[in-house]
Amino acid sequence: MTAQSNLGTALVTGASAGIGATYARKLAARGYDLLLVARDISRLNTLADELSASHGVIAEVLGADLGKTDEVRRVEKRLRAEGDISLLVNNAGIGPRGALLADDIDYLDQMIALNVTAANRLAVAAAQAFAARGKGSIINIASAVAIVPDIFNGTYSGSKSFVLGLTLALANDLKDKGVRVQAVLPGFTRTEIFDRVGGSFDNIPADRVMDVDDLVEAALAGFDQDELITVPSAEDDNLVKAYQEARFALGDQASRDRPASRYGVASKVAA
């Protein structure tokens, strides 16, 4: 019988392919046991058998459609109840089918249910459970479009901006609780996601598309370095630091008792 890992169990959503499956493989190689979550149980079983055989870890499958509330709650129940779960890789999500004005609004609602509602529920559930245990880690997979939303489908960009904002807020809430949080912001990554929504890499320059193995390897390196925001392809980490500094600087001026003088509006607050 396979012994339980000292690192505990990593719960990986969207684990049947792409970024999720790659995380599963790399975490198994590190010695994590796995709870693999996705809709495609057949592919999950194949992956679980592969990882158990190659790394000697326990790999369990939990079939769930995270676009459905009752199935999200089933995964949440496992997160809260099982004390050996030490890491959540909150990865499940779908991308757009095209430009926002040409996209199907019902499909966009499905995207929000998965990318926002499910991601939020699992992240918060993990944060609450891990904080109570005094240990654990959460990796939220956002997207580079979270910081440049105007260049992509707005609903998708907005969903990933939500994930980034949630991660930043959770990090503040959890800073004294023994729980680590990371937001990963991939750019274009070579996975099945474009095929699933009818897209293609053909019109994207090759130097803009990262291999999924490279992406996850870099993201885990950022995790090892305790990065809060990881942009795997950003060569100049000073840009990430400047982004954070600019946020705080603007935030400091975002709520005051009178309008900025540049608007020329007379304040009703007595001088």
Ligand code: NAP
Given for the second form:
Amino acid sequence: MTAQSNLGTALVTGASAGIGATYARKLAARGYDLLLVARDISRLNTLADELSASHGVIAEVLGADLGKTDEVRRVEKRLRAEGDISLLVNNAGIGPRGALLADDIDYLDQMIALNVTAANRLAVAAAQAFAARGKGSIINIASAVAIVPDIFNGTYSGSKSFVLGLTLALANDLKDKGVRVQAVLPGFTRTEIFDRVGGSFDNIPADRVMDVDDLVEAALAGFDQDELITVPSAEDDNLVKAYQEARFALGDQASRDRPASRYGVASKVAA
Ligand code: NAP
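Would you mind giving the form predicted in complex with the named molecule, to go alongside the form predicted alone above?
Once more the chain from above appears, this time first in line as the rest of the complex follows.
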């Protein structure tokens, strides 16, 4: 029997492929035990066997369709009950089938169930459980389109803006609780995401698509550097700082007792 890691267990959702499987590999190499969640149990078992053999960690598999409420609750229960879970990689997600105006609205509902409802439930459950334990970390996989929703399918982008917004608010809630949060904003990353919806990365210029191993390596470096928002390909990190400053500056003016003067409203509030 393998000895339990002192880093604890990382619960990785969407661990059967792509970004999640890559996190699982890199976290195992760091010495985390793993609880691997996705629907495809046979792929998860293969990965768990590989990682326990190569890194001597405990790798357990939990099959769940996170598009279904009762299955999300099963995962949530483990998060809340098992004190050795020290890290949630909240990654499972699906992409759009095409442009929003041509997309299937029932599919968009499924996307929201997974990308928003399940992601929210697991992040909030982890935040509550980790805060009570005074330790733990949450890595939420958002997307670059969270900050530029204009350029992509709006429901997908909005689902990722939700993940980013949730992360920013949780960081504030958790800052004195010994719990860390990170939002990762990948750009195009070569995984199965488009294959699953009949698409491909072939039409995207190669210099816009990152290798998944590079992506996760950079995201983990951002985690190690205590970043709240990690944009793995952003060369100028002052832009992330400026984005935060602009948000707070606008936020400071966004709730006042009178309309801005440019609207010419004779305010009920005395000047
Ligand atoms: P991927 O290669 O298609 O992997 C998606 C993972 O999510 C798989 O492990 C899949 O496993 C799991 N999953 C899908 N539906 C699920 C469900 N209903 N219940 C449980 N697990 C489910 O995609 P990826 O690119 O790695 O995506 C991972 C995350 O990165 C997503 O949140 C995505 O939005 C985000 N992201 C990706 C890119 C990109 O360009 N690749 C860019 C920005 C953000 P099963 O099929 O076994 O369930």
